[in-house]
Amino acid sequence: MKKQRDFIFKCTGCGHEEPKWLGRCPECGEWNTLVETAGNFAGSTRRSGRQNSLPPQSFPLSTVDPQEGTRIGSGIGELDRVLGGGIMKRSAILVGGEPGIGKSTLLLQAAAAVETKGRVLYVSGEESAGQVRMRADRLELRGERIEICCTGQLEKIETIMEAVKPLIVMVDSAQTLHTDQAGMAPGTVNQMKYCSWELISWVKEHDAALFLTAHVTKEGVISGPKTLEHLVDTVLYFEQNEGDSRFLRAAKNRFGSVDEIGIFTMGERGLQPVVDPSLLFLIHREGGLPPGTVIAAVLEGSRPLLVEIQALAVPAKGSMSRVFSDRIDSARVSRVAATLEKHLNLRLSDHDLYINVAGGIRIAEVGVELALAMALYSARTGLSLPTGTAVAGELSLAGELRPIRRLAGRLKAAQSLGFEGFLGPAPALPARLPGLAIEPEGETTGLRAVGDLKSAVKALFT
C-alpha cells in the first residue's frame, strides 16, 4: 500500500494541495503560496465516511412518502410568499442584501416566528451573543426555541449541530465561515464555496432547512463564487427604496416561482409585512393628475397592484436624446416612445426622457406599457389624464394592444380603491370550436376596452 504523508503543501490562495513544494500554485499561477499544512485526513474519512456509509440505491417514485415535500411557515407571510408557501424542507435559502437593510432581521424574526416545535440554530459570526439578545429584546422577540453560537469556524458549527439537531440552521453570513480544511486564509473563494457545501450537506441529510446571508458588491450582485448561488435552491435579495420600504425577490428558486414579491416596512419593531401595498405607491392629491402621472394596474406575481408612473419630457441637451430610467428597463421606455413616435406623430426623438416609479418599486412586468405610452404622452403634450382611472395593458410595435393576464383582478384592486374608470385591452376568449361552451373570463364591469394605441389617446384626452 502507498504510505499516506503527514504533511502537505496547501494553497494559501485557492486550497489547492500538493504532496511536495512547489514555487507556484498550478491551480491559481500564484507566487510562492504553497505552504505546509498537516495531513487532517481525520476530517477526509469524515467526509467520505458521511457519503459512503450507506450504499448507492434507487427506488421507485411511487414509494416516496409525500410528506417529505411539505413546507414549514416561516411566521411571516410575504415570505412566505416569496419562497412559494414556506420553507421547504431539505432545502437552502441564501438571502443577499447590501449592508444594514435589514438581513439579520429577517433572519432572527424568521426564527422567533417559525412555525414548528423543532428547534432553531441561530450561527452568528459577525455579532456577539449580547447584541443578537439586545436586537431580539428591541423586537420583542421570544427565543426560547433558538439556541445561538456565534462562531465562523466549520467544525465548531458541525458540532452544535449534531448536539443540538435542529430543524432550521441559519448562519449570519456565509464570508465569515471558514475552515483549516479549505485553507489557511478565511473568507476566500474556496473557504466559501467548502463551509457552504459542508452545511448545505447535513441540512439535507438531515431534513432541515439553510438559511444563509450574504453581502452584496457596488453592482447589486452577491460577493463571493457564483458556485455559491448553484449550490443552495434559493436566491433571494433584499432591495429599498428611498423611505423606509423594503422588497424581498427571489432570482432562483427551485420550489416556487421567481416572479413573487414581499413587500415590508422597517420601523422599530423590525420588519412589519405591508398588508396593502398600494398605499405605499399612490400619493394621494386633492385635485387632478398633473401632467405625466399615470396610474397603472401591474401584477408583481399572483399580486395586482396600483402603482403610480410619472415621466417627464424636455428638450434634450445635445445632438442624442437620453433615456433615464432605475425602476423600469430603459430598453422598454425607448421601445414604447418610438412606438408613439410612429403611429401617433408625436416627436420624442429630440427630447430626453426621466421615467419614475412612486414608491421605488421596480416594475419588469408586460402590463405597464399601456400606462407607460400614455404618461410620455401627457408628458410631451401637457394634457392632464382624468382622475380616478386606472391603466393596463400589453402594447405592441404595430401600436396594438394585447390581452393581459388576470385582467379581472387587476380590476378588481383598481375598484376596491375607488377608482372608477378601468382602460385596458378586450380580454382574452377562446377560440369558438363545435361543441365548445365558452365562459366569461371574469366579472369586467367597468371596463373600458381598447383595440390600440390611438382609440387609448381619444378614451383618455378627448
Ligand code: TYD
Second form
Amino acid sequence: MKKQRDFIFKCTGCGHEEPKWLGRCPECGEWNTLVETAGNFAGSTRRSGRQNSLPPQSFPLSTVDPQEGTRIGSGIGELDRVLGGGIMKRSAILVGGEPGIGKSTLLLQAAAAVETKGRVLYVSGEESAGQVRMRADRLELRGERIEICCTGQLEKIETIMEAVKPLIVMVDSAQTLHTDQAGMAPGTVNQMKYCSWELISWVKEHDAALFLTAHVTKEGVISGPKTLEHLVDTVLYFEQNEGDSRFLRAAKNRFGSVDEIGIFTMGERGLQPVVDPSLLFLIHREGGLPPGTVIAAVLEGSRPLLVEIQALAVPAKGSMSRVFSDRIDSARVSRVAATLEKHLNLRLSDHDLYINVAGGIRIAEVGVELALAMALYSARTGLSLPTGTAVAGELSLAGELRPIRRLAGRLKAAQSLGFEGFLGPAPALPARLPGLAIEPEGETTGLRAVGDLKSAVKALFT
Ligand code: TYD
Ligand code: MG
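In place of the form predicted alone, the structure of the form predicted in complex with ligand TYD is requested.
Complete assembly follows, chain above in first position.
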C-alpha cells in the first residue's frame, strides 16, 4: 500500500508534482525547480472530501456483476463502432485531434443523438453558449436534453454536475480545465490532469460517462493530452486523411477493439457518417483500368474496403532503383517487388517504383499484397487488368498465396459494389466460404482461387 505523505516536491516552473525529489522536472524539463512543499501527492491520493470513510474491501471476482457498465448508443453509428458498440457507462473517453477537425461538432451531434433518457451536460470552456447554439442551429439540432454551461473551472462544473445529475458529461476541452485547488499554477498540464481525474471519478461514482476533447498539434506534440491517456478508458483520435474524409480511430479502448475506425465527411450540416467507404476510394472510369491499376479488397479494422492501388515503374534514374510509396509501407513494396522478380522473372530492380492508393488512405494490412503484386506486374508489362475484378491475398517470399482474414467479408463487399470477379488465395477460396453461393470451379462467378503468383498472373492477364 502507498504511504500517505504529507509533503511533495513541486516544480516552481510548471506546478508539476512528484512524490520524490528529482533534479529535472519531467513535465517542463527545467532543472533544479522541484522544491519540497507541504501537501499530498495528487497523482496517487484523492481529495479528502470524496474519500470513503468505509474501510477498503475486496470481494470474490465471481460475485462481481459483469453488467456493471452498460452501453448507451451514441446515436452515431460510426462513433459506436469505434467505441466497441456504444458508450460504456462509467467510462471516460478522450477525443483528440487537430483544431478544426470536428471534435466539438462530433460531441454536439452525439449530445443531441445519444439514446438515453438521462440528461447530457455539455461543458464548453472554449465557446460561449451562443456559439454552441449557433452550431446546433447549423446542425439542425434541437438539443432539448442538452444542458450547457460555459466554464472550465472544475468547482463550477462539479456543482453543476451535482445539480443536473447528467448521464453523459461532455467537456470541450480538457485544456480549458482549471482549478483553484492545491495552489497549482493555472494552465499547467498538472491542472488538466488533476481536473480530468476529478471529472472521471465523478462519472465513475455516478454511473455516468465522460467525453473529453483535447487539441493535438500537427507535429503530434501532445505532451498535454498524452498525459491524459492513461487516466481515461478510451482514447479516440480524429484525423483527416489526404482526401476529404475524417477518420476516428481508437488508440486505446478498455471496452473494445482498437482496430475499428469510423469514417465521416464534414458537410454543410456537420459530420456525415460514411456508410460505404469504398465509394470514397474508388475512381469511376469509363472504359478499362489503366495499366498499373488494381482494385484491392482490404480491411480497415474489421471492415472490408475496396481501394484502388496504383503502381508506376520507370527506368531507375540513379544507379540504385528506389521505391516511392507513402501509403503502403515501402518495405512491403520492396519485398513484393523482389518476390515478383524472383518468381516471375520480371525485372523490377532496375526500375524506380511509385505506389499510390487513391483517396489518400494508408494501408497496413497484409491482404493488400497480392493486389500490390498485380499492380506492379501490370505497370511493368503495360498489361491492364480486367475491369470488375477485385483482388486480395497475402504473398509469401516463396511466391505462394496465403489465406487472409475475413475473406468472405471482402468478397461480399466487392460483390455488393458490382464486382463480378474476385481473385483470392486458393487454400481459403472457395472451399472455405460456406454460406456464399460460389461455384467450386469459380469460373461462372468470376471467382478465381489461386495458389501462387504464377497462377494469379495467368488468371488475370490471359
Ligand atoms: P469544430 O467541431 O469546431 O472542430 P474542433 O472542435 O475539432 O476544433 O469544427 C471543425 C470545422 O468544421 C470548422 O472549420 C467548421 C466546419 N464545419 C462544417 O464544415 N460544417 C458544419 O456543419 C460544422 C458545424 C462545422
Ligand atoms: Mg472545438
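The shown structure was predicted, so the numbers you read here are calculated from the model rather than taken from an experiment. Between two forms, the rigid core is the largest collection of C-alphas that superpose within 1.5 Å. Numbering follows the first chain given and starts at 1.
Novice: Quick check: residue 341 between these two forms - does its CA shift reach 2 Å or more after fitting the rigid core?
Specialist: The answer is yes, as the C-alpha of residue 341 shifts between these two forms by 2 Å or more after core alignment.
Novice: When the rigid core is used for the superposition, does residue 89 move between these two forms (threshold: C-alpha shift of 2 Å or more)?
Specialist: After core superposition, the displacement of the residue 89 C-alpha between these two forms stays below 2 Å, so no.
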